[in-house]
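Only one chain is included here, represented as structure tokens and corresponding to the form predicted alone.
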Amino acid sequence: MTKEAAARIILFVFFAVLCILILIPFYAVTVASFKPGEDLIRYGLNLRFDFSVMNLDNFVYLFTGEHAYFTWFFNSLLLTLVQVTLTLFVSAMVAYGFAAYDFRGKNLLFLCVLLIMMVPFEILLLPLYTLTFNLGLMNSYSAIILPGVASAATIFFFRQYLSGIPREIIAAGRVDGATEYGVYLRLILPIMKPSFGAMAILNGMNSWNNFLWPFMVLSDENKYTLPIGLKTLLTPYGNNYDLLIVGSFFSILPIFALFMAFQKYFIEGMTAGAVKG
């Protein structure tokens, strides 16, 4: 055997085991959506798949029961849908101009960028809050949705993929007569398709799964999204583990289906500074 077929089964068996590590945990949560929630009480989240207790009742409880799971659920796909389509054209617009221009303190703004991408979100939270109160944006989307426009790693993600795009794309659209934004509009975004790609996939995961901040704005039990309504199931005074556990299953599909979406170009986008000259 060589050493390259070696190489190759270690790294497949390597990949086999991280995949089902993976998986291990979607599984549990599969499984569980179709046991009673005593029997997570009483078990815990386990891999055991015991026919006698496994049935339908947890999903006929969420398309049937009173509760506000697709409330919250529905409040979240807005929420993300805007947030990402925002941060994407924002971003996008930004590096674009860090990557295509050449101006004064240029340097120095991006340094700016790397700097905020350093510092960790709970930092930021107490000057925020009091930012968001002063302007009386409380319990609203947009004290949600508007700190995270201009995400710093998404900028720096466009501006090196820019980087890689030869300028004389820019320069040939200008001599054919195109104004700035019809070069953007028409040569570069079309170019930028894979890094838009895996952004939306990223940025996607993070208000999806956005929990914290969401959780100081609201008050309003009709505006929660999922991972605080999930999260309110579970109180001192009584659990709802029936609901929690298959709707936390259903939480997982969005994201899915996102990765399933754009799976193609994330890859071109990831993979395409490997390849760049």
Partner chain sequence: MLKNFLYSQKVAPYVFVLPFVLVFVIFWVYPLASSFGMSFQKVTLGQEAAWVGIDNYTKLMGDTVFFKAVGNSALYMVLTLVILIPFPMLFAVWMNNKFMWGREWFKSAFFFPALTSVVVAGTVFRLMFGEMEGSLINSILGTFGVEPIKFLKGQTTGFIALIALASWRWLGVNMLYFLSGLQNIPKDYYEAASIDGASAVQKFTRITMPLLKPTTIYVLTISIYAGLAMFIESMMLWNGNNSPKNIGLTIVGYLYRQGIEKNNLGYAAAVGIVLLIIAMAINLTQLALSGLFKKED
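The term rigid core refers to the most C-alpha atoms you can superpose between the two forms while keeping them within 1.5 Å. From a predicted model like this one, the values you see are computed outputs, not experimental measurements. Residue numbers count along the first chain shown, from 1. Compared with the form predicted together with the partner chain:
Relative to the superposed rigid core, residue 221 undergoes a CA displacement smaller than 2 Å between these two forms.
The two forms, fitted on the rigid core, differ between these two forms by 2 Å or more at the CA of residue 41.
With the core held fixed between these two forms, residue 51 has its Cα displaced by at least 2 Å.
Mind pulling up the form predicted together with the partner chain next to the form predicted alone we just looked at?
What follows is just the one chain, with no partners and no other molecules.
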């Protein structure tokens, strides 16, 4: 056997084993979603593939039963869409301001963008909580959307992207009689389009999976997002496991579908900050 073949086989086997280990939890949830919740309580979550207890009851219950799952699902969907749209719109605009102009206080302001990325959000939880309470925004989606509308990481990414666009384009636009905002809307936004994919995915993923802050703000069950709803199903009595497991399984699917379709953007978005370091 040649050295090359040996290297190929060792590498492949190593990563295949690692891959199987990583996929086990997914497999476990998938199998469990076909078993009665009672089975899970009694025997625990395991990989046993037992056709005598496996059936589609949980899925039938998910789609036809009386529960709030799809209310939560559509709340999450709506919130994610609104959040992504607003965040991209606002952050792109701010990034353009930083990239296209030289103005007094620019460096200081940009330092603030970097500062936001360095302070853990968790520290702000309590003051934000009291602020939300005092503004009467408890139990509203605005309280979830507003603090994240100018996302530092997104601004940073867009600014990097825009710094590659020659300023002559902007000057040419002005010569043609476009206003400052016209230049941005008609000339720059179309050029920026390719960079929106990665940030849409990154922000969408964060929003879809966002838990702690919405959990603190929302108290009305009909306003819950999917992660909050699923969390409430996890009771010590295990009486909701039928819905919990199949609901968890189903909540991963939209993100998986998106990942499969737009893998390039996911990876670009996740690694955006790392390369420039």
